[in-house]
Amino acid sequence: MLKKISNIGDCGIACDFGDEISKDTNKEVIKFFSFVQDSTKAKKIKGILNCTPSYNKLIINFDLEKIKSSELIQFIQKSDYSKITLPEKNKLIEIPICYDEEFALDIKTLEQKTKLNFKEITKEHLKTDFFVYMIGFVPGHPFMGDLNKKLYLNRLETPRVRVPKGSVGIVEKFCNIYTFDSPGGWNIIGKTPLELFNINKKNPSILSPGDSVQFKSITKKELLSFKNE
């Protein structure tokens, strides 16, 4: 349920659904996101430039020359998006992952802090049915939950300047995949050869908020010979 709307500078608003991070809350964000998109396409609202959903918020950026913040907020407050229906079943994507020590950069730290051995850690990770809460940070980069508490870890005290593309990381209840070489402070558990984002494709990002992900273990040899279709 939408709890409050706040201005972000001159050309943006934040629609806040509360502090809780859960599937139910996130589905409300996605439902509202769909409503704003549909309203824009149907020309019921003008000047919308971009909508960015997160765990529990939706950021809307708009063209100040076409619509004012007060007009947009008034439109939202008078609208009923509760009738928007989401697909019963979103995509289930299987993502290959190699847990070879060459790619599992923080496996020793994981073993030490979780008190689990390598086999137990990978077993917990593989049996998790991950829910895609949001895409962000860099293009196509997914933030997924919900890990078993056995694997909960804080961020690295000193973030890496460069995390290799394809690296799979975990922090607290979440798992992510680095779609580009980039800085990062997540605990790296393995690597996927699957290209999650390709700007040259009609649908650049394989994953979308609301999708489900399951990981499948592969060997280093399989990773090196993997071909993206």
Second form
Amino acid sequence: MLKKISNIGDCGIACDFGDEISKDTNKEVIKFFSFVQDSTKAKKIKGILNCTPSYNKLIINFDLEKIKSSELIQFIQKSDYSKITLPEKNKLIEIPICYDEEFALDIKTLEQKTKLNFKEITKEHLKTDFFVYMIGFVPGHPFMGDLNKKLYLNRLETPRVRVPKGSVGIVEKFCNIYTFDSPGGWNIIGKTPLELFNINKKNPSILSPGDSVQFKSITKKELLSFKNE
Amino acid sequence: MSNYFKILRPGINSTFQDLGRFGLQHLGIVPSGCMDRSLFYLANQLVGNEVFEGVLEFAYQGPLLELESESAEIAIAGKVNFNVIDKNGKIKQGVCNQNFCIYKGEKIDIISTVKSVYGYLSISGGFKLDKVKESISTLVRAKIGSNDGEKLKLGEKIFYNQIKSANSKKKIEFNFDENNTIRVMEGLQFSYFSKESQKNFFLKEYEITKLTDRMGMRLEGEKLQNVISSNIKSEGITKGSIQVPGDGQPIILLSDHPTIGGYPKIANVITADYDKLVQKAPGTKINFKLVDISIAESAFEEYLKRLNNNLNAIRL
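Let's compare: the form predicted on its own is above, so bring in the form predicted together with its partner chain.
Let's see the whole complex now, leading with the same chain.
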């Protein structure tokens, strides 16, 4: 449930759905996100520039020449979005992952810290039904959960200067995929050859907030011969 | 026949920008866009373009360009020290904030911005740039936008659309706001900071450090004491947000900011003061003033009025 609306400067508002990071809270955020997007498309509200869902908040940015925060807040307060169901477009996506030690950069640390062997770790990762809480930081970069408690780990004490694109990392109950070569502190357990982000495609990101993800294990040979569409 | 400049020196951070790319932040794509919006509009107005046409933005030192085609009508907006070098190597000091023509074999040498950071080079008829998701703005970090998402590079060419006839003389007297007070509204996590730090944030000066670019502006000053947590659940970020990581030194997030982040935000710069802020060079000491939404909104009205007056002054 929408608990609180606050201003973020003069051209943004934060819609707060509570403190808990759970799928239920996040689904509320994503439902509300769909509602604002649909209202924008149907021209029921003007001047909306960006909507950014995260675990428990939706940030809405608007064009101050077209709408003021009080008008937007009023629109939200008088709208009934309680009956909205998550749109059907939220889909299940299978993502190939190669756990070969060449790519699973932190597998040794993982084995030590979780006291599980390599096979148990990958088995646990593969059987998880991941939920995409949000996309961001950099383009196309998903934050997914929830991992089994057995795999909970903290961030690396010293982040890597460069994590290769396609690396799959875990921290606490979350799993992410690096969509660009970038610095990072997540524990890397494998690599996907699937290109999650391509700005030149009509829909640049394969994943959207609210989607489900299942990983599928592939061999190094399959990874190397993988062709993106 | 194609019209183009040759890049003899790219400059420090020269990119093509327009107003930015919207509606994609939920996929991790930040709007980007010109840093100083009012100067961007003025640059286009000076050469008779639509005000939202793509321009070349440069920071500190700009590019050295040689015109390879017959002629071009351009303007350089901002406080910029630049020269026009003719075919024989004769150097003439350029005048910014007015349109002028240059001819084949002549060079434009943008030496530096003066007591400011960003300047804009506009061209009558516009540059030939590819739009990516409805904007030509370049986001170098994710290689998105015109010029294959890259900064200007040595030896490349910059193509432009030839205009039919030259515009009449257009110019504007232009001054940056020298005042170093930046107005802000309380951030979402203002209450995370100790009472003393909440006060100090508005009492003390903060110096802009060299670790400043299109993504963010790092400040140095009185350490801000976080009494709750220096990590929050990651949430969407807005341009102008002032986040404070564990070291207690604020960072103002600018046009190429990450789309979500996990540091608490003490304040947000109001829209009316954003252009003024981004033009403050490293070494400048700024201070923050707390305002509420109604003051921020009326300040924006004034900002628009001033901008429109300037645009109209060019038109006349």
